[in-house]
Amino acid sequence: MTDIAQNSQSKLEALNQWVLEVARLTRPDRIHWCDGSDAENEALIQAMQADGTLIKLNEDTHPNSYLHRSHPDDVARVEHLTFVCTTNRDDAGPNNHWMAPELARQQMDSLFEGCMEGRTMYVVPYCMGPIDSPLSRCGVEITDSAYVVANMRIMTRMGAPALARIERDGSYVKGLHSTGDLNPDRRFIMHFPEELEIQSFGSGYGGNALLGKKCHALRIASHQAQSEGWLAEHMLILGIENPKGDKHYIAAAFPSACGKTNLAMLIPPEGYVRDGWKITTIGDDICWMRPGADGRLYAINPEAGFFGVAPGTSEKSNPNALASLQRDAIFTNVAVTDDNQPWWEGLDKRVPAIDWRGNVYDFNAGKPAAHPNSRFTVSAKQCPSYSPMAEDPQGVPISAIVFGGRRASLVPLVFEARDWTHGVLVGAAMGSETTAAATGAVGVMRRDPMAMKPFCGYNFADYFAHWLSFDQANAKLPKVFHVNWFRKGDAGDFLWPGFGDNMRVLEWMLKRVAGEVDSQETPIGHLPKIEDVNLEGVELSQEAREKLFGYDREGWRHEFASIGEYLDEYGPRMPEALKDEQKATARSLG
């Protein structure tokens, strides 16, 4: 046997050994290594239909599509039960719940003990990103949920090709998951970034169970990225081609349920389409970026599918997403109509027949028919705006990075950071009102730096320092912007139409990237001159013009005082450059 063959065999032996160790602990009835084939998927789907895990939807309107209802207490991320387990508590930082690794492993071992008796243990090799991309990273999830396997097949490059890359590279993230008994008191999601390992028990929901998603692609990957010199971010990636044929790519960070998918699949206003503008979708949720040889940042979408929020998705808000969902999709916790079609609030004016819990829907009860965090899982390739560049192993060059949250007041429609350090501060200080994507109160304003508050796998102070480290002599870094589609007027109505009209803001950004327009210089950054934003066909009140394109000095004075207090929460690890930037802006505000 050659040295290469022996080495390859030893890499898989280590994986085999881990699988056997898990089997001894969890005691499944059988072990199934997933190959990702069509035949395997069809068998899993049939089995889940038989046991009620999946319900087949209307074959005429939504062929090969299914509904899953999760446990009513298992419908969203559980940030208070999500831990980062580093040897040194300060490495996890005040932005994470921390538990000592030894204690965490003892606790999880006791939960996993015998938990798969009577069940099948699935071994799911997967690749985050194009199989042949140097930016991609692999993982193996062990799970007792066929629902997880079906979703991972859509969301990642799963099966035999991933196993072949693991055999070649020898490196992968270990993920162990069991639904357990779905008891909220026995539910934990543990991350061991120093060992590249994840353990999740007691949930079958989304990111708690699809370990390739937030657990791997953000919490573990952000830790990997810090040590390897790249960035793992909670960002969409979209492509923009102007009438001259110039192509740009934008990465944008928004908290969950704040319009990432809508922006990623944006359809420009009719005038833009007529003039030849084109939008393409690389990804709607996660972005991995690495400096290229030319000094620019290049990005891949590590995911292969969309795990999107259903409510609010409609022909008006996101026709591309809706078109993606007409076949080969899995819906979670949506309602259904009387002819067994998926339905959610904001979709259309039909009245659903059955709610997300499986009960006859009572229109007069005043409760939503679909869960506010109900989801769809679908292949990215089904999206009409999908770009083949999503499979480019080198990634796409990023021209602009955009931060944005849900702010009803204070924050204007768009502004540009003065430079990279200011841009990092803009991202670090980002605030947003909470949504139904996480458990807890909705509508509470909280700091959500770079939209990574629930997902950064290490101390935010070190994370900000890592961002600052990319500003080097040979770097050609993207311009940084901040947007707020959710500004409201005194009457409580949204001042900006949003959706496709957000294209007008993207166009202004690209004009700034190309140096084609000036700006209003303010202490908070560069604001657009209103005449430089194409508002043809958009009627804005005087109040809207003032609040969307102006800034409230007194309000921002209070905001920057709050930002200073927030940065101080991270103690001596907080980069002085960021604190200096905050103080300089605060002084300029008077």
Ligand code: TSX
Given for the second form:
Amino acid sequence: MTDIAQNSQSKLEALNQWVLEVARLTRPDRIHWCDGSDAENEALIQAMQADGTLIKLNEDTHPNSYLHRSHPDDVARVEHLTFVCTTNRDDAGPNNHWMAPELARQQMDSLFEGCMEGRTMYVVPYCMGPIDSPLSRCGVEITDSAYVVANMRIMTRMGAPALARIERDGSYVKGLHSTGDLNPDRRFIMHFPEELEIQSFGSGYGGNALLGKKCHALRIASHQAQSEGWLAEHMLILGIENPKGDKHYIAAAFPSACGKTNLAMLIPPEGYVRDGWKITTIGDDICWMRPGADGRLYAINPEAGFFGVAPGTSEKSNPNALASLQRDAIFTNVAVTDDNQPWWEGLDKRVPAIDWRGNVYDFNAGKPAAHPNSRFTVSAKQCPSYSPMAEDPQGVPISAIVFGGRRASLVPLVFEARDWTHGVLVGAAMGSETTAAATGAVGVMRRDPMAMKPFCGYNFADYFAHWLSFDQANAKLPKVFHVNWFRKGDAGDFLWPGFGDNMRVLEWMLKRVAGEVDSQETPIGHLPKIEDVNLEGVELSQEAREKLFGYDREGWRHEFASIGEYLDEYGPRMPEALKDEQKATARSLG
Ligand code: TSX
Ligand code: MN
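We have the form predicted alone; now please give the form predicted together with the ligand.
What follows is the whole complex; the chain from before opens it.
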């Protein structure tokens, strides 16, 4: 046996040992190693239809598509039950719930003990990112949920090719998941970034159970990225092609309920399409990027599918998403029509027959028929705007990073950061107003740095320092922008049309990247000169023009005082350079 063969055999041997160790603890009736084949998927879907996990939808309108109804108490991520278990508490930071690793393991061992009795244990090898990309990373999820397997097959490169890469790489993230009895009192999502391990018990919901997504690709990967010199971000990636055929790529971070998936799949206004502009989609949720040999940041989408919020997705808000959902999709917690088609609020004017819990829908009860966090799972390949570059192992070069939030007041439509450090401050200070879809009060501003508040696997102060560290002499970093599609007028109306018209803002960003236009310099950054934004075909009132393209010194003075207080919450680990940037801006606001 050659050294290499011996080595790879021992790597799989280690995986085998871990699987057996988990089986000794959880005591499943069967162990199934997933190969990702069509035959395997069909057998799983058959079994899930037989036991009621999946309900077949209308084959004529939605071929090969299924509905899953989760336990009604298991419909969303559970931040208060999500922990980052680092040796030192400060490494997790005030932005995470922390538990000592030994205590967390003890607690999880007792939950996992015997939890798979009578069940099948699935071993799911997966790769986050194109199989042959140096930016990709692998994992193995052990789960007792066939629904998780079916979703992981869509969301990741799952099965035999991933196992082969694991055999080559040797390293992978170990994820252990059981739905347990779905008791919310016995539910925990534990991360052990130092050991590249995840343990999740008591939930079957996507963000808690599809461990490749938020747990691996964001929490564990952000920690790994910090030590390896790259970035794991909660960002969509889109491509823009101009009439000359130049291609640019933009990565953008938004908190929930800002329409990230809609922006990733944007269809430009008619005039732009006629002139030869094109938007392509690389990803809608997660972006891994690292500096290339030329100093630019190169990005991949580690996912292979979309796990999107259904409500609000319509022919008007996102035709590309709807087109993606015509076949081979899994719907979770949506309503159905009388002819068994999936339905959700905002889709169209039909009235559904059955609500997300499986009860006859009572229109007069005034409650939504689909759960507000109901989801679709679908392969990215089914999206008409999906870019072939999403499969490129080298990734795509990023020309602009965009941060955004839902802000009814103060924040203009778009501004550009002065430089990288200022850009990091813009990302660190970003926030969004809560909507009815989230729990709690509506319209309250919450800071959500880089949209990573629930997903950064380490101390935010160290995370900002890591971002600042990319500003090297040979770096050709993207320009950083901030956008707000949600500015309201005094009458409470949205001032910007949004959706496809956001293309006009993206075009201005590219003009800035190319150095084709100058700007209004203000203490908060570069605002567009209104004549440099193509507003042909949009009607904006005088109030809209002033509020979207102007800046309110007095309001920003208050905002910067609040940003200063926010940074101070992270204590002495907060990088001086960021605090200095905040102070300098505060001073120039007078
Ligand atoms: O996704 C949105 N985007 C980004 C699209 C590429 N939404 C939906 C947010 C909920 C997830 C938006 N909502 C956007 C937006 O740009 N803007 C708005 C606010 C808005 C809503 C309705 C209208 C205009 C703005 N106008 C009419 O309905 C006619
Ligand atoms: Mn997300």
